[in-house]
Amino acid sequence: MKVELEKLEKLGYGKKEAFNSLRTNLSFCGPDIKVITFTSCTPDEGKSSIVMDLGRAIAEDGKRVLLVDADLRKSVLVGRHQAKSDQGASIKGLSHYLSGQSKLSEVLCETNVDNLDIIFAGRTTPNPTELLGNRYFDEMIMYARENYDIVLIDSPPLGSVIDTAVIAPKCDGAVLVVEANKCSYRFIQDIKKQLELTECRILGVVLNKVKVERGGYYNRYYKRYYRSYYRGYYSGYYKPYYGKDDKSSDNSKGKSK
């Protein structure tokens, strides 16, 4: 099934650094890793928008890319970007497949975005973890792993439900979405015991919702780095500037005729 992804946000140059250098950590984390979920303590704290955003960085790189709602609970996907099936067909999801309503290639959903398709999660169900836990999720991680280059899951908080625990023995590494201010720093070392305890390897944590103060140290070094690149750009073409100290424009001037 093919779906359109209406509304995406335009990554500006911060975010979009951001994310590149995020995709480049995950890729040193070895070749191994291959299959990774992604949970926080709490709802809301932004993981939704790092998975997506994550994989659109991956697929840029020219990876296949597969992200997988596993939030039965509570998916905001879908409605968030406007997800339409191009033949206005229903979506169906994860919840679809691992009930035995649908098989996997009736949920494998191809975007708009090169390289990035999506398992959208599907109805609500009244027993997830259940669901989460049969050999049909294992067929699908199966199936993921020989197709595609990472699969990104989005799971739900492991410190609302425990439907995380239940999908991290199954992944490559876990990597913990926490907002800044949000938790306190007992509540987050609990969620990372209970990752843990999985045996999944943790692979790091993802501080979102920070704010940076402009005219921070990288922003003025760009800043000035640029003012003097472009420095010698006028009256519709380009002068090379070489410094205080070169006399070359003065001495062209001199030749010009």
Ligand SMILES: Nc1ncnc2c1ncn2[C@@H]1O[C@H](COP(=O)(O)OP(=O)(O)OP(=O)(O)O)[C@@H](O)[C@H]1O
The other form holds:
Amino acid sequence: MKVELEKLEKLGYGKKEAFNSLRTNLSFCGPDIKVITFTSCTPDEGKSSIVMDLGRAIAEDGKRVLLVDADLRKSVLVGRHQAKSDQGASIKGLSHYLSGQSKLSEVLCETNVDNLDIIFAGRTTPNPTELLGNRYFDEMIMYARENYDIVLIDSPPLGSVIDTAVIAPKCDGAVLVVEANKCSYRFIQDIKKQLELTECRILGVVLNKVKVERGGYYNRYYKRYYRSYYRGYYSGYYKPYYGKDDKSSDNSKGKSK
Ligand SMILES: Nc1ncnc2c1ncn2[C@@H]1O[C@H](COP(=O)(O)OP(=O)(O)OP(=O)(O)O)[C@@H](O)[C@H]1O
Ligand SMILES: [Mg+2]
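The structure above corresponds to the form predicted alone; please provide the structure of the form predicted together with the named molecule.
Next comes the full complex, and the chain you just saw is listed first.
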């Protein structure tokens, strides 16, 4: 099925950089890391947003990406991105497939973002944990491994429901999304331990919703970095200094030749 995502946020420079570096960090986790689940301690820490924007960043890099919305209790992707099927038909999703109502080919949606396919969550069901544990889920993962370069699974918060503990053992790695200043260190440690029990490799943590305040650490760091990066090498203001008598090192007029 072809699906148009009518509402997609245009990423600003800072966000784009952040997702490109997340993409790069994941690629350094190794070639065997293909199926990655994203979870958090509590709801609303930013998993779905991160999975979508990361998926777009990886797809832009020319890789075939499958995004799976495995949060069968609270699906937001169709509404948030105003997904419309090209035939005007209702969009079937993971719950339809896992409950045997639809074939995998019927829930796999090709989107208007090049290289990005999505399996939406589908209708909410009373028994998501059971569905996620069935053999259809394993078959979907098997198909995805063979047909995509990377599979990103948006999973429910592990501190609220157990579904991620069912999903994680089938994945190559897990990323914990942590909203800055929301949960206690102890709670995050507990969730990390729960995730470790699934024997899924924890690839790392994404710290989300960090306030970048004037004079704050992140702002200071980035300002300094960008100043030297841009003024130094790209804007033409930089001239190397070779010594006291080196006339070419005179920067007083600003621009170099
Ligand atoms: N970096 C961010 N800065 C500001 N707002 C953000 C950021 N990331 C996500 N949000 C906002 O936070 C809200 C929750 O985000 P999202 O739905 O992605 O979280 P979630 O972890 O998937 O939630 P749930 O556990 O309910 O599925 C949304 O309104 C989203 O726009
Ligand atoms: Mg979500």
